[in-house]
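A lone chain, given as C-alpha cells: the form predicted on its own.
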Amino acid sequence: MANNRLEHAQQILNKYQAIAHDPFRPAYHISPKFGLLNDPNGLIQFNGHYHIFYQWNPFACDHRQKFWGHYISADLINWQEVSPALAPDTEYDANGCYSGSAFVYHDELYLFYTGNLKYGADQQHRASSQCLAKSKNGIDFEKIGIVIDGQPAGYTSHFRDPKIWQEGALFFAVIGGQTDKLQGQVLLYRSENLTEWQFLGAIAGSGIAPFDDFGYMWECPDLFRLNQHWVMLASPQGLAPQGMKYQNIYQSGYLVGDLNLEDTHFSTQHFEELDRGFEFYAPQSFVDNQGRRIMLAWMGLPEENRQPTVESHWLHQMTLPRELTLHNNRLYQNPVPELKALRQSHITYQNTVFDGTRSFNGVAGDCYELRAEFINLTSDLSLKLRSNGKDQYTLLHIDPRQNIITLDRNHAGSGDGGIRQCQIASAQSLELVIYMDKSSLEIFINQGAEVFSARIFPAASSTGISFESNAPCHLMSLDYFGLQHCDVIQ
C-alpha cells in the first residue's frame, strides 16, 4: 500500500514538473493546472470577486469526467484557483456535471448545471437534467438537485447547459436542445421560485425562421439584453462549410433581435460567427458591477485534443475576457481595460513609411500585445508573428482590394495548420490589436469588429515579428508592450 501511495505521488508530482518547464504554458491566460479544460461556466461578479467555473477532467486530457473547476480574481487579471465547485458525484450527474450559469438570489449565489448520467449496455442511453446548487461564501457549494427532470416532449436526451436571468420576480432560462428530429434548438424555460420550471417553448435554432436546416444542436445558449436589443449567443453543431463561414468543426455565433416573453418569439434576421478564427467555442457573458456585459470563451474545440500541451499533462484555455459592445446591430469585442496592468516595457514608433520588409528594433517575443495602426492600404500587407526569420511564421495577411484578412498558420510549428479568413467593410485603414502568449494568439481587428483566436505551437526561439509589404506603407503608430505573467496558476 506504502509502495502505491509513493508511486501515485511521484506521478502527480512529474506532472506538475513536466507542466512547469513546458514552453506553452500561457502566461496570463486562464488554463487548467492540469487535465483538460473546456466550456466556461458560471461568469458572475459576487461578493467582490469574478468567478470563472470551468468545465474540467483532472485526470486526463479527455472528455470522460466533468467537474466545476473554479477561478476566482480581484480584477480579471490575477486568478486564484478554489476548489472544485462541483463533482460529478450523485446519482443524476454521475457521469459529469455539464455546463451551466450562475445568478445571485438572497445574496447566495446559485449554479444551474446539467447533471449528465449514463446508462444501458455500454452506457449508450443518457439522462440529462438540469439541477441547482448553492453557496453562502461563494467557494462552498451544497447540491439541492434535480429541478427539469428531462428533456420536454418531442426531444432528445441532448439537452444541456442551462443559462438563467431574472426579470422581476420571474426567472427565465434558455437551455440548448435536439428534438427528435435531430434539429438543434434553444428552449425557453420559466419559474416564479427555481425549482418548478415551465417549458415555454423553442425560440431559435433548426426548423424556427428564418433558419430552416441549421444544425443538429445548438449547445451553450446565453440571451441578454443590450443597446435595448435583445442578444442570443449559441454554438450550432452540424452546420456545412460556406465560403469562408463555418470553418471549424463546430461554430460559435450571435444573434441580435427582440424577445417577446408572452408569446414566446424571439425575432432576428440572421446568425453571425463570434470569431474567425481557429479555436472558439462555448462563449459566456455576464455583467459586472460597473454594467459591462464580458464574455469569456473556451480556446479549443470539441473533439479536437491534438495538441503538443498533451505531453505536459495539460489540454486547453480560455480566451482573454472581451468587453462585448453593440453597434449598427454588429457585436464588437474587446479586451478589457484591466489588461493593461499587465504592461511591463513599451517600445513605440509613430509615423513610418516603408517598402518591403520591415522589423523594428526591440519588438519581438512570445508574450506581449502589440497595437498598430495603418492608414491609405494600397497593396498586400502581411505580419509574420513568432518567426524564426525564415521558415517558420504565423501569418495574418491584410488584402485592401478585395478586404479580405486571412491567418495563415500552415508554417506556425508543431499543432495543427490551416487557413481562415472573413471579409471586412474597408481594410484600406485598419488597426490590429494583438495578444500573443506563448501558445495563444487573439487578433482583435478595426475597434473589435473582428477577431482571429488560434493556438500555435513554434518553437521557443521563434520570436520575430516583421511587417511585409510591395508598395510604400504607411504605419500611423506601433506599440508594443512586453506583458508580465500574472498569478494565474500555473
Given for the second form:
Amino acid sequence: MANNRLEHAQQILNKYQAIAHDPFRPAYHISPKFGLLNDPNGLIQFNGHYHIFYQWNPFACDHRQKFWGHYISADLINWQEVSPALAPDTEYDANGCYSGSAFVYHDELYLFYTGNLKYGADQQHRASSQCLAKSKNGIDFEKIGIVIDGQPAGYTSHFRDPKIWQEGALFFAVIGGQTDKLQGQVLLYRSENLTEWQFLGAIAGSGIAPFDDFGYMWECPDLFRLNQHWVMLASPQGLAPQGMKYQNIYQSGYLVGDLNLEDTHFSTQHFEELDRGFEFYAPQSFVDNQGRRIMLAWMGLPEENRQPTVESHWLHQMTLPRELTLHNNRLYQNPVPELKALRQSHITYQNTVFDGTRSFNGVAGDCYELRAEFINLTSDLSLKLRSNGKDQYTLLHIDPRQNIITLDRNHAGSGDGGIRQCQIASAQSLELVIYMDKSSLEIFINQGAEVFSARIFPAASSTGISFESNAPCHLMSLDYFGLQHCDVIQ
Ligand code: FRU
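Condition change, the form predicted on its own to the form predicted in complex with beta-D-fructofuranose (FRU):
Let's see the whole complex now, leading with the same chain.
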C-alpha cells in the first residue's frame, strides 16, 4: 500500500516534469496546463478583464470529460489561470459542460452552456440542455440550471453551443442543431427574461437557402453585426473536400448576410472558410471596450488526438486573439496589436534583391514574429521555416503566376504531414506576417485576407529560416522580432 502511494506520487511528479520540459510548450499562446483543451468558450471583457474559458479535460488527452477552464487577462497577452468555472457535476451536465458563451447582466457574469448527458446501455443516448451559471466576481460560478430543456421538435439531441447576445430588452441566442433528417442547422431563440426561451426557427444550414446539402451538424455558431452587415461563424461537419477547400476533417467558416429578427431570416450567399491551414476549429468572438470584434479558435480538431505532446500529458492550444474586420463582404483577421508587447529583439533588412537561396543574419528561431513584404514577384518563392538546413523544414510556397499559396508540412518533423493551399487575388505583391510559437504557426497573408494555422513538431534545434527563388526576388522589407515568453502557463 505504502509503496503504491509512493509510486503514484512519483507518477504525478513524472507527469509534471514531462510537461515542464516539453519543448513543444507554447510561449505565448493559451494551452492547457495538462490534459486536453478544445473550444474557446465565454469570451468576454468583464470589469476590465478579458476572460477566456475553454473546454478542458483536466484528466486525460481525450474528450471524455469536459470542464470549463478559465484564464483571465488585463492585456490579452499575459494570462492567469483561475479556478475552473464549471465542472460536470450535476444530473444535467454529468457528461460534459459543453461549449457556450458569456454575457453580463445586472453587473454579474453569466455563462450560457450546454449540459451534456449520456444514458442508456453503453451510454448510447444523449440529452442536451442549455443551462445558465452566474458569478458576481467573475471567478466563482454558481449553476442556475436548465433554461432550454432539450431540442425543438424535428431535431436530434445534437443541440449545443449557445451563443447569446442582447438587443434592447430582449435576449437572442443561436444554437447548433441537427434535424431528424441529419441536416446541420443554426437555430435562433429569443427570451425576455433569460429563463423562458422561444424557438424562432432555423436560420442557416443544410436545407436552408442557399444551402442544399451542407453538413450533418453545425457546431459553435456565432452571430454578430460588423459594419452594416451581420456575420455568422459556424463549424459545419460533413462537408466533402472540394478542390483546395474543406480539406480538414471538419470546417469552420463564415457567412456574411443580413438578419431579419422579425421574420427569423438570415439572408446570405455563401460559406467561406476562415482559415486555410490544418488546425482551426470552433472559433468564437466578442466585442471589447474598444469596439473591436476579437476572435479566437481552437488550434486543433475533433478526432485529431495523436499529436506528440500527448506523451507529455497535454494536448492542443488556442490561436492568437485576432481582430475581425469586414471589407467588401470578406472577413480579414489580424493579430491584435497588443502582441507587439512581446517583442524583445528586432532585426530588419530593407530593399533586398536575392536570387537562389538566402538566409539573413540573426533571422532564425522557434518563437518569433516575422514580417516580410515582397513586390513584383514573377516566379516561385519558397520560405523554409523551422529548418535544420537539410531535410527538416515547414515550407510556405508562393506561386505568383497562379496566385496559389501552399503550406507543406510533409517535412516538418513528427506529427501529421500534408499540404493545404489557397488561391489569392494576386500574389505578385505579398505581405506575410508569421507568428511562430514552438509548435505552432500562424501565417497572415495580405493584411489578414487569408490565414494558415498549423501545429508542427520539429526538433528544437531546427530553427533556420531561408528564402528560395530561381529568379531575382525583391524583398522590400524583412522584420524579425524575437518574442518573449509571457505568463501564459509556464
Ligand atoms: C466542438 C464541440 C462542441 C461541443 C464541444 C464539446 O469542438 O464538439 O460542439 O460543445 O466541442 O467539447
